[in-house]
Structures are given as structure tokens and as C-alpha cells.
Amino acid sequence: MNTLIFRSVAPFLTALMIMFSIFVLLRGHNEPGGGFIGGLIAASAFAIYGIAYGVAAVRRALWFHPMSIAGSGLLLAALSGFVSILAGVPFMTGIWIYPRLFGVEIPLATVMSFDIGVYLVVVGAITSIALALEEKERD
């Protein structure tokens, strides 16, 4: 499967599905998708270029071990239902802030902040799993 045309074309098709697992990630926040789904997306492109380069290429695109991304996505989800309990709300109760920057209102809510850590959880775990099947299937 390690085709002349697979590996020029692997790097083209990796950094789409990045870009579609960020959209993805971003428009669950009040449609259909989200930081699982999204995470999945982005794992599967990591996944691809292990497939094309192997996986030591995808540990230095990574620039960090994928079990310490997954375990900052934990601590990032964790710590956004902790901001409701400083607020005074419901654990994993919604909060939503609109600062101004450059004269436009933007809302930023705990609610994305989780879909970001879940997105970090699901990316870091499944490219380790992924990470770890193929060096075992080079060996």
C-alpha cells in the first residue's frame, strides 16, 4: 500500500483533514459534530501519513507525545466544568463571556472549551493506539 502516489499524495490529504476536523470541531458547537467526531477526523489523518512516512514522521509532526495532548484535553475539559462551580452554577453548567476584540463582540463559552479538551482526548488517544499498532506491524 506504500505506493509512489500514496506517499505524494498522503501529506496533501493530511492537511485537509485537519482542516476539515477544526471545522468540524467548531461547527458542533451548535450543529452536528463536535470535539469526539472532530478528534476522530484528525486522528485518521495522522493515522494516513503513519501509514505513508511511518511513525516516526508522525511523532515529529506531532511535537508532542499524544498521551500528554490527550492528558492536557482531559485537564481542559475538566477544568471548564470547574469554571461553573467558581460562577456559582451547576457543575458543567454553560458559561458564556462576549469580549471585544477589534471591535467585534465574540462569544467564547466553557462549552467550547470542552469540545477543544474531548477533541484533545480522542486526537492523543487514537493517534497513540494508532501509533503503537503500527510500530508493532513494522517489528
Given for the second form:
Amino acid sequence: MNTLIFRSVAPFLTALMIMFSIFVLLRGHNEPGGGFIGGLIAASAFAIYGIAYGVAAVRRALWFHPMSIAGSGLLLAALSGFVSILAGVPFMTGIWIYPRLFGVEIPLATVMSFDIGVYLVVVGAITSIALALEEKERD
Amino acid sequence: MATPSSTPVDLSAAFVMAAPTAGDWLVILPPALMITVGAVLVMVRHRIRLHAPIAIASLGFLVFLDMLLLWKVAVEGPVTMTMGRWLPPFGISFTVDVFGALLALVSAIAALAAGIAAASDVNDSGRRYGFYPFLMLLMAGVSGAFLTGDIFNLYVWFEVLLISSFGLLILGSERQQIDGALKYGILNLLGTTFFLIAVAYLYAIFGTLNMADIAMRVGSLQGAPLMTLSALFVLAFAMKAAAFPVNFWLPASYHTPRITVSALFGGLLTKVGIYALMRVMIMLFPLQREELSLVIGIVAVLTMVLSAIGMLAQNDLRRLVGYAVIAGIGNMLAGVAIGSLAGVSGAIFYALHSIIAMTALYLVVGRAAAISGSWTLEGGGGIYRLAPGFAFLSLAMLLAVAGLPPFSGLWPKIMLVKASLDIGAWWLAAGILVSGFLSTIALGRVFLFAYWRPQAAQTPDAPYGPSAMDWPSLGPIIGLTLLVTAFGLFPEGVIRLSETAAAGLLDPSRYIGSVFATGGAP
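Starting from the form predicted on its own, produce the coordinates for the form predicted together with the partner chain.
Let us now look at the entire complex, which starts with that chain.
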């Protein structure tokens, strides 16, 4: 898959897909979308980059090890469940805050941080599988 | 869209209004703690020096939490917390009764022992593969399965522990391990699929997944295909628990991983299957269990007698212990088949004994092989001379597994034999006794060949040579042996708790009351 066309398009495609994955993630609160499907889109973006430029390039670009990303997502999701202990309501109850940024009210919830956790778990786990398969193919 | 300027709504129609007490949080903390620690360990996966201390400390904390939980549940009755504040049966409830809390506590003790033993048994490569993160996630699955009050959630925890067990099974990626993991994986996935189909079917019939809700409705349901459903559940959980016709995955895979992993699996995994079987068949479908009791009884006898014969035929210590695990499953199934208070409490006591004893027996066998240098009976030998103190510990463990006094294996067997004679099932009692007799011969053979006989002169085939005082491997064995001895000498407390647990299963009214006390729609 080392054609010139693919190699020139891959970085743009990857960037676009990652942006789209974040859009899908945030959209998922009220409409179809969410952390899982967003994570899959982001993981396929990294897979495309890996096919074009090799696994080492993806690992460099990610900076963190994919499994560490998955671990941090799991931690974020678990901690989101614990936030409700402060409000005196059961585990995993959605807690909302409404900070005002530049005059715009932004609703933030533990539901969202949980979903971001799911996103990171899926990105980390699927990317690490994809990279491992890619590496095996080369040697 | 949620906005702050919402109009006043009557939240009590959809939400649990009472704030949970600190004690209620104990219900969710064991699995949540394990997941959190597991996530942290995955993040620091390259700093393998940190893994063992963090994991062992949090397993110790898990034991402490489960103790508090058991104490609370034994004093106050079942405790419920419904996730996300939704009213049950719509939210996912975690409901803990004495049965769940007992098993959670004992499995946490077994996991702590295995976690300590792993400090010397699992090498750096195994840790880099993620032994401790997988152990944490496995314990999240096991604790979650014991504590949840929602049947689909039970399925989810089964998946969590299944996936972590795959990871533990192939630690090191040796050829033999992949082979064992393939058989284990395919058959367990098949079992889980049956479970999932049964859950879907159950939801189609009842329209609810909350176990308390199901237990409440099952009596008033007319003409529902509950026998088919129960048969599916029995098949699925029998596969998970390794009951006779569907148990071939266990001897095919349990001897392949590191001995600590075998110890964890032998102690915990099959018991989760038995737990689910008892929870579903005794608490949710008592009438169908009555109908199926003959089938379950025959399966129980075949499981324990055939696996005891399997023990006699085995030459490899690890495979022999694998058959000992299955023999124990047969005894627990006998208790499910009897179904009386005495029978069920016998089965519960046996499960508690078996978790501790099987974990300990695998650890003993691992150390024995390390001392004598061989996994086989004819290759090893001479352990009594090389390590007399350890030989005594091993003898205690072998007697406990065989069900001889003064160790904890004796009492549940007596309870089960008596309960089966009480309902006139002499063949069940005979099965338990014959299986116990054959296991005693098989385990006696182990002591005779591996311990008393002088060491055979041959090249060692076990993974490591003899070592002197190795506390991480000896400590857990000593601890578990003390526990088994204490249960054997002072069984009253455990028997009383098992009876409370069994009574809670046979009459789930307090369980139901705990879930719907907060005014949920019944």
C-alpha cells in the first residue's frame, strides 16, 4: 500500500477522521454516536496512518503507548462513577455542572467524562491490536 | 437538553430519593476498586516493579471491604444500591445477600494468596504481559458477578472475567498455552453464548432483568416456557462450572498456564458458574429446579465419580488437581439437586471450602514440583526428606481436599450426605462417598509417590529448581492451610453463615424487600 497517492492522502484523512471521531463522541450525548463508535473511527484513522507510514510512525505520533491510553480511559470512566459520592447519590448517577465560558453556558456532566473514558478505552485497545497485527505482518 | 433552569419535576417517580449511606457504597466498592486499580496498573504497565506492591495492597483492601460487607449483610440483611439512582427494576441493582458476600470474601482471600504467590512465581516477562492488571480485572469480574442483582449485569461480569482469564491463560504465549487457551476460549464462549441466549429469552418472557423482580413475578406467571429457559440456564452454567458432559475444557487447559494462574482459575472460575447456577435455579426458578433435580443429581454423581477416576488415572500433578476441581463441582451440584435447606447450605459451605482448598492445592503442587524438579508422579519424589515442614502442610491440604478430618472438607460432605439421605436419595449419598473414597486414594498416591518415595534420579522437567525459604510462595500456603484447619476445627460459624445464605436463597423475600424497599414499581 505504498503508493504515492495513498501516502499523500493518509495524513489528511487521518486528521479528518480523528476530528470526525471527536464530533461523533460529543454528539453521542443526545443523538446517535458516542464513545464507542467514535473510538472505532479514531482507531481506524491510526490504522490508516499505520498502513501508509508504518507502525513506528504511529507509535511516535501517539506519544503514549496505546495500552496506557486504554488504561487512562478505564480510569476516567471508573472515576466518573465515583463523582456521585460527593453529591450523596448512588454510583454512576450523572452529575452536571454549568460553567459559563465567555458568556456561553456549557453543560458538563460525568456522563460525558464517562463517554470520553469509553472513547479512550476503545481507541487504545483497538489501536494496540491493529498495530500488533500490522507489526506481525512485516516480520 | 439538560439545562439548569428546569421546571420542578417530581423526581421521586423515577429516582431513588433516599441518599445512600456509607454502608451502601460497600456494595459497589469491590468491583469498582478492582477496575480502578486495574486501570492504574495498565497505565504503568512498563514499571513492573510497582505492580506487585500496588496489586497486593489493593487485594488486601478488597478482603477488608468484603469483610465489612459480609458483616453488614449478616447483621442487617440484604443491601441494595441501584446504579444511576434509577428506581429498580429500571436501574441496574447491586444486591448483596449473605450468599454473595460470603463467596466474594472467600474469593478475595484466595486472590490475595495467589497475588502474593505470584510475586515469586510470575517472572518479569509474565508481568510485562500484564499478570497483575489481568488479576485485578479478573477480580473485578468475580466480585461483580457475586454482588450484582441484575441478570444481564451478571452476564457482563462473566465476560469481564472471561476476557481477563484469556489474558492470564496465555501469559508468555507458549505453544502449549495457546493450545489450551483455544479449547478453553471456544468452549467458554459457547457457554457464555448459551447464557446470553437464555437471558434474552428470559427478558422476552418477563420483561425485566432484575433478579428480585423476576423472583417476585415467577410465581404468578402462567403458561410461560420456563422449563426450556431453565434447561438453557442449567446447560450454560454447567459448562461454566465444568459439570460432567461439558467439562472437557478444564483438563485440557488448566495445566498449561503458570501455577499461580491455575490456582486462581481452579479456586475461582468454576465457582462463579456454580454461584450463578444456584442463584438462578434455586432463587429464581425453584419449581423448575425441582423438575430438573433428577437430571442435576445424575450429572452430579457422574461428575464426581468420573473425575475421581480421572484423578486416579493422572500422572501429572497439575492435571490431577484439575480433576480434583471437577470432583468438587460434582459435590456442589449434588447440593443443588437436593435443594433442601441442608443440601443448599452444604453446597455453599463446599463452595467456600473448595475456593480456598483448590487455590492452596495448586500452590502446593507448584511448590512440590519446584522442590522435586518434576510435575509427574514418577519423576519426582523425596520431598519429605528435602522439605519436611512443607510436606506436613501438603499432607494437611491433601487431606482437606479428600474430605478427611480435621480439615474443612469434612463438614460440607457430611452435610451433603445427610441431606441426600434425608430425602431418600441413597444413590446421591453413595456417589459422594465413593467419589470421596476414590479421591482419597488418588491424593494418597500423590503423597506416597511425590513425598515419601526417595527422589528419582532423572533430569528435572519442572520450570524451576528447588529453592530454600521462599516466603512469597510459602506464606500463602501456610495462610490457606491455617484457614482450612480453622474451618475444620470450628465449623459452627461457617455452617451458620451457610445456612443463613441458603435460607436467603430458598426464601428470597428479604432479597426482594431490599430491592423494592425504596418504593419501586413492583
